[in-house]
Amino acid sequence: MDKATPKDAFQANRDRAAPLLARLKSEGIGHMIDGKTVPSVSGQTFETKSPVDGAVLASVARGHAEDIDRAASAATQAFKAWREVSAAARRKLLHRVADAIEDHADDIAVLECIDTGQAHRFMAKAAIRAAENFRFFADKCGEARDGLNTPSEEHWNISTRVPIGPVGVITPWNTPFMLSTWKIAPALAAGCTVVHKPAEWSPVTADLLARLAKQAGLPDGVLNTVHGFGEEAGKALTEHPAIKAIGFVGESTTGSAIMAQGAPTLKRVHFELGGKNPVIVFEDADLDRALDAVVFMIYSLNGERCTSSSRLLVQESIADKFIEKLTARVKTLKVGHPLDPATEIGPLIHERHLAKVCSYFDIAKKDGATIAVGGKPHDGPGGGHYVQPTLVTGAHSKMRVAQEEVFGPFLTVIPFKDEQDAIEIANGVQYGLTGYVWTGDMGRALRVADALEAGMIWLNSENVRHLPTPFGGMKASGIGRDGGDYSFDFYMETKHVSLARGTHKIQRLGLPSS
């Protein structure tokens, strides 16, 4: 038989998708509540549009304070029986949820590139790595409540860890759907129900993941969505006295509110914000596979995620042949149709955020960098909100485009002298999310990852994520871990308990006078 060409793969992407936007557009997208699907209190609606071609997608249920106050008090209601469901039992069912994920895998990846753009080669392993978060986390179900012993001389001390309660998710419109499982799988293994608050941008996949978990058989009320926007819904989930803690994937400006949101009723927070990500290249490195990791590292996921590489720092002996190949590079990166295998970058995600990338140009010309390759919109299939992947040479670090996170195919390169002076620059930004460090000298990639200001490290490597490691950044990049056990400690409340041996002196008070 013959091999299927591209074209045909397209096409195939293509058929497939079809059936799912015509379902769509006709039935819209409502709220998880309750394991019901429902309108907005309000009946207030809202239009999704595809960054492809700027068509309609659905409407989708506009939630208020009021359709929160439905969800929490379900899943308030529901967390009565969940947190006492067996370990066993909850791992089971979370199984069943990554099969059912893994069962429409191919739905989940069209569906996640028509509604943000994203290039189909990326979507195709979004929702695999979303039934790996869930898988997971339910064979972690069994630990969620383990402890220490720690005994003194006089009694057993031991510790446990119980669900904190019902809790708000408020996830990000890049890859949302493994992202949204990031939260929500670790939350549902420690016994918590929750409420979710999608994207407004990007609601397509998570009306699908509710219904994929209801399919699944998980219990009515333990996962509940309401669509909406942040100032709306996302605050009144924010400040809802009965959600005992918000995990947010997002803005650094946006978490600040949320902090400020929560705070009246105590609220436990846990953020993934942004970053302005080194990634520095010594002169003795693998030059041609640091190439490789900087350019996917920006411009894979249209440059579109929190841990994107957008700074190279390279070395100034070798500053001018490597900005040579990496140009040729960029220039022939493919700009495309997200549902095409061939593309590379896709459509951004919405209008207002390509105005924002497109802004950058401007600012790097007037703060005297040199816009080396792109600049520019792009004339895209479908006219939908692409752009040429930019990369700007002649920086230096306390430019805007050296300090200010762009979120898209924009790449801003900075030499630096030596060991120190690189360490200087990628510490001289307010966010430290993750730093990648390319060298042959494993000393120095030692004493640069220990002094870089940054939650993850990636020596010799571009991102690659290992479930069990923590998660997160330091500075503005956020609050907290996630991954493995640290996500537990985030989901649950740690209590200690003392056992008494029955020989130690209570002192006794209130006694008669002799």
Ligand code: NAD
Given for the second form:
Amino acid sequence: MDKATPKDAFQANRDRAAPLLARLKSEGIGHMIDGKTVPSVSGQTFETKSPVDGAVLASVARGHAEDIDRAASAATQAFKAWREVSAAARRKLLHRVADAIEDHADDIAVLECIDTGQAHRFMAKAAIRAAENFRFFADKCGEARDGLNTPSEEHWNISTRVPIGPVGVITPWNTPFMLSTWKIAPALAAGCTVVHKPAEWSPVTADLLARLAKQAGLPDGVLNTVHGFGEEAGKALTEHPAIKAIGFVGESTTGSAIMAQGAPTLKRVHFELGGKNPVIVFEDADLDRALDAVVFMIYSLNGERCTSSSRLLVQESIADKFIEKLTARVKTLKVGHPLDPATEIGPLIHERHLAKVCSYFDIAKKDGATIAVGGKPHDGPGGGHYVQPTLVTGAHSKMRVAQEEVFGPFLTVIPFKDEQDAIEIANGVQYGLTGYVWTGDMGRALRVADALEAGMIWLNSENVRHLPTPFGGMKASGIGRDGGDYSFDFYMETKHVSLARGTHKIQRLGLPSS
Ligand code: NAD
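Next block, the form predicted in complex with the named molecule, ref. the form predicted alone:
Full complex below, order starting with the chain above.
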């Protein structure tokens, strides 16, 4: 049987994208409010462009406070019925959304590539992961209200959970489709209604999600999507009194702003923020597997990944050899068109982000580090925002390239002496999202895992997500945890109900004095 060559697959991806992009361009992107696609009240729009070649992909409705208000009203109205929908019926609906995502996984993948610059090899899986997020939380609908019975001598003390109300979900532009389902699916499973404000640099698949959810039968007003800028639509969402909580994924500084904006209405917040995650490679590790993981965890997804291991801490005794092998691998990474199945690194999301990543080349040199590989923009197909995968050596932990989140295919190598040294360097940053440890000594692995200031640690592994486990960061990397039952802690209120056995003594006041 004939096998498709990579060239055929590239062309097939282009052929799939072409009619979708033509429709996008002619129809534009509106808000989805109360089950209808609508323009902004102001009539304002903005253009979304492809990072591949700068082509305008669509004119997008630019939301402001009045659009958020309409969406929040729709979500409030819909909440009254949605919270009463039985767990079984909700489960069925969320599975139907997952079916719709799966049916359109190939469309989602190519659109995400063109809108964000992410390579197809990763985006093909991202759409499937998004469907899994919906299925996982669909199956948890039946547990959402579960609580505890903590009886005392004369009471049964029962806790139960109720959905908190309409919530806001604000998402970033890196793997936007998958990420947004991760926040939206548990909210819907909990019985909340949602107003989603996707990132202004990646509106395309957020619109598709809203339309697929509607087609799958999600009632009007349960999932509303308002496009626009963070300081306009995003800010208004965080300030709206009908919105009870904000699930936010994005930069740490934006998280601080949202906390301040939400303070007057006492918003509950859940933050998944930035990272400068260490991967620590000890001399006794399986160095071949460690090398694969090191390369994958910073150069996949264009390095635009919160959990990327952007600092390699390598033990001095093996540093030269390990860096030599690493250098060879980084030099042969394939930068190219995101729809090309051979591509490992596509163009970065936006010219401003490209400029930010490139600014770290000078910063590295100024601080005295060495750019061992890369360090320049890359001349890729379409002339878009390509950058060379970059490896910085000769760094120490106080340098800016060892402290700041670059959020691109940019790895800083820092040698260390021993276990204590590694822990100090790893913890010496403001962030605390993930840590990766490679060692053959299980005792050491556990000691280091315990000492690292990070919400998630992988021992002898890259980041492999398991949906029931807690996902989130410490320090400037976040507040709260996602995943499994942890998501329900955020989207639900825990209510205590106490039932008396009728035996306890009630103090009697106001009796006539004897
Ligand atoms: P960003 O903070 O600039 O924007 C994220 C979202 O917030 C966008 O939708 C934006 O419009 C909105 N926003 C901006 N200002 C706002 C305001 N004042 N009020 C309300 N909303 C506002 O982040 P980004 O550049 O889109 O994404 C990259 C960042 O996201 C990186 O720091 C990355 O580490 C982080 N991230 C974290 C995780 C995690 O799980 N910890 C996952 C993915 C991305």
